[in-house]
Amino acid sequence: MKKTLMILLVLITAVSVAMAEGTVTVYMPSPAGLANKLAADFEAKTGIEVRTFQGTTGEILARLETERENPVADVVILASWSDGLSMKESGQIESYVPADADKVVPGWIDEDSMLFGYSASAVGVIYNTLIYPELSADWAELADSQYQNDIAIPDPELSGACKDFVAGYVNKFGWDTFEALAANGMVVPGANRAALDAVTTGEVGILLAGVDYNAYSSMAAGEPIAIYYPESGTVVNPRPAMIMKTAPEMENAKLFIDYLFSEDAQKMVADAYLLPGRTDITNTNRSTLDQIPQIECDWDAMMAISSESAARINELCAR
């Protein structure tokens, strides 16, 4: 009995070392905060060591490319579900059915579960309430002249959220109101946190498509800015987790994913500001789904005109 004992010991302690050593190799949009506590939780519950990479959707879409002879991610997260169904259009993607997935808010898995939506942010008009102590005008109305040479708009080309929204304005009401925006000054600082640093420090008073989830974080931390939701509607978007597959770890990147949409890892979605992929899970702290006017998406028709309306803002707003 006691040698019995002493094999079973044994075997346990190789199982965990094993465990321990195991590796799964994720890239992540922000919040770093989240993408840092997510992989700290997900280490301490499987003993799988979470090798990440941050960036925005740009930065990850040209690692991926410059990786593609020699494939380090498992699983990617994006903050572009059209960038996403590319992945998958070009065969990059792996199918699974992920733990609680009868959950999950309903569209945010695609048709061929290989895109998971495990959270979501929506676009709206950030505004400095130093400046416009209350402002409510719809997207088309922000090109008055009142508002001439004081927004900016974050450069699609890096942030997901903002070239899915363009690509869904542009794909519903055409080109109209994002030249007569540019035509009166609009500006593109950069990506997601320099568009939206333009706006807490005054250098404009509004942000066009600005990201959600960094507005009320900076509101939170008692920055003076507001944000609201345009009536004619905003895209709300799905930010798809992905296994790749040339996963060096396959089984790890489906535990990962599975975790992903764990109660833990959705409620730290939730404090992040983030809407949550769960249906069971909701945000105290900001609007829920359901209080975000949407413009219905035609995702199929967006991801075809994503990147050429992206560079195309650039080309309008280029001084």
Second form
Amino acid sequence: MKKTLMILLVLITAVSVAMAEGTVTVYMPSPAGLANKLAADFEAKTGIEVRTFQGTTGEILARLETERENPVADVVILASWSDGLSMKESGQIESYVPADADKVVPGWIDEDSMLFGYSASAVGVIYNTLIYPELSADWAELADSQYQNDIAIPDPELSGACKDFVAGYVNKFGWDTFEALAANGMVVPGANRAALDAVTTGEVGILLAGVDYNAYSSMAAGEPIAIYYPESGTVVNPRPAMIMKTAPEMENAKLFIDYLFSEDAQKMVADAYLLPGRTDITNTNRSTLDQIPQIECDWDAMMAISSESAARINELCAR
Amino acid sequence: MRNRLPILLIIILSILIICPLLSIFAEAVFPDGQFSLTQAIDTITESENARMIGSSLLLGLLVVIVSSAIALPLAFIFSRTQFARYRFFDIIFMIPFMTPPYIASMGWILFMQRRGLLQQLIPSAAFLSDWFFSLAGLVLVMSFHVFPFMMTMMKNAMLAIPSSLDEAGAVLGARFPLRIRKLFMPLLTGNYAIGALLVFVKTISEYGTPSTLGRRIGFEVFTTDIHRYATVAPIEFGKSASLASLLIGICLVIWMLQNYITMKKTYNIVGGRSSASRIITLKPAAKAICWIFITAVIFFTMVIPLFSVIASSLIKLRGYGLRAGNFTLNNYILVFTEDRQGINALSVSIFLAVTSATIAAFLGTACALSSRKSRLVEGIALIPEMLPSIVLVLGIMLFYNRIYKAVPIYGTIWIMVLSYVILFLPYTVQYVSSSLSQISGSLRAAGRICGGKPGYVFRHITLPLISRGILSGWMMTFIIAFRELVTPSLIAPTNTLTVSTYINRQFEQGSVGKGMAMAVICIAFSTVSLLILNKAIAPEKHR
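Please could you give me the other form, the form predicted in complex with the partner chain, since above is the form predicted on its own?
The next block holds the full complex; its first chain is the one shown before.
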């Protein structure tokens, strides 16, 4: 009996030592499928176990705040560049120069080399093709009475991409459009996916500022929706990966960042209908970066107004 | 040893239950280590929160009214008319209770939303949608969940009124309406008041429905605000704790009120000689009306949400809805095959349910046994039942975050086990206490006289007699813990989804079809467990 126990103990120790190549804890937003694939591939390549927490940008920021006393996260990925900038401003982020940094899209690594835009999404207008066979209206034109009570927007306090768009649009054009849209009966059905679901089922016919990668994957599955980028432009927001200053596993965190810019990881990004962060990897399954009309972005100004603008959208649209 | 057990238990329970509650008060009134009521008062009087408090109380009141309208007629039908014979309704009316509120409200949302299932079946019903996505819909869905509590309570109260009273009234010439007014109603007001207060507390404590349907219509209540301040950036634990303290206060006042009513307004009518209640034989027309009412209640509280959840789990492309050729079982397969999350969520939930039910069974039995020596033990052990679970979980979160250096279980699965044990301890305590109260002291005395040592008597007399109580407590904890939503949505560690958070996440950010497939699995699992539980306790009734 004692012998078996001893053997068992030795075995357990051996297994846990073999497993203990280390861990890296990564907080990342949707799409969950991509997050899981990246984690599994990184584990297979390095033997380092990836512990993930998946949530919306709002939930991730909240979790970091809760754990401030006892930091857990090594790498944090957000869907909002402006939120990334404000984390950097509050001094939480470690600087690092990743391998392959020269191949990254210009501007997708900030000047302090703290925010790594390993992928990006853009928001567009997504519409239900069973209700609107054709649509190409510009943002402001959707305030027209023919679309009354049939328009929605993702909750910018939950969706980082939508938050950045609102900040960028308001910074450039002011509040008139959103006020008119709200007056035209615009609703806020929830985070990105819930908002997309509302337009897919036809609960509303049109979704403004819906993230594009979600739409492309639903379209590929055969859902009756389509997407376009209005001509006055949209915001392409790089999704920043960042290393926490308080990372318990700093070396593994850096390895994970290197991995995110590796060719394999970038191909997975492209397969998930996101815009890849490297210039030498391109999408074949969606609009590419140069095909998307963009609003000129002043990220510092946007960061300053993004949170209150997001809250304002929810106030405007509250019933 | 036997005298030390109650003291040991009081210490354990204080650490488990009282300390987290104190942390809430501490967070509320000691914002920077200094006593100050300003934060708490500012939070409560902040116009937004004041409005929220008003709407929580209004919601509670409306749900009491609507669920009374459903429960009172049913209680009468099932206690005093020939419908009392149909015992299978007892099981049927457990279905709304077995369907977790968050799943039922998702079902309702999918059914009622614009171009949702209802409009696909009956396009002209479009006008109902706007009406449903308002306070009215929220009140209905919540009433549909809680009415069985009131129904069961009132049914038992009505059954307890001896027919002799009714007959005496009839002999003295009082007609049926007069007997209802002068006899039934005064005898039942106490019970009704208790039932109404219970429904009220359950409503303002509920998190599932407000977090799904309530959020859709922008209707904030206590529980959703406490959750939001504690989980969405910017985090404000102080505000969360202030609201939680107020909610604790409201619940305590209601429980005291209930206690007062129990003492003053309930009549001791059990124990009269003729307790067999007379069954009214209904005329065909009245019987038909009863059938229509029962069918309508079953249709609205069970058929619609279940239909909606099951249909949504089978739809292939959501854009095309209910349409021939657009059905698939693929969502069920995807839950298990697309990634590890589905299987992980199921195994985490089963693990949590089994561990917490087992620990609670040991701790709860110990509490029930020592409550004969010290009422304090039972008093503390039953606190979790009196308070909203979100309040306790918030307390646990604050307390274990604070003592992380000494006891580093925050952020691990063990804090969830701990939280489940605390939340569901009252089930075991109550089941075991009730089987203990049925054991006559003479049995134990006989054991002692025959020379059994206390341990022997316990093992051979007490334990076998309370084993059913322990088993029932274990199963009940298992069923409720399996689908628990509040704990995992506040303190689940990284990488950890449970069935409830999986469903929520799929509903809000993933695939609705997959979420609803998991919901169907969850309901089926609960129902089967409940049937086993019923089988397990059934023989006791015939003894």
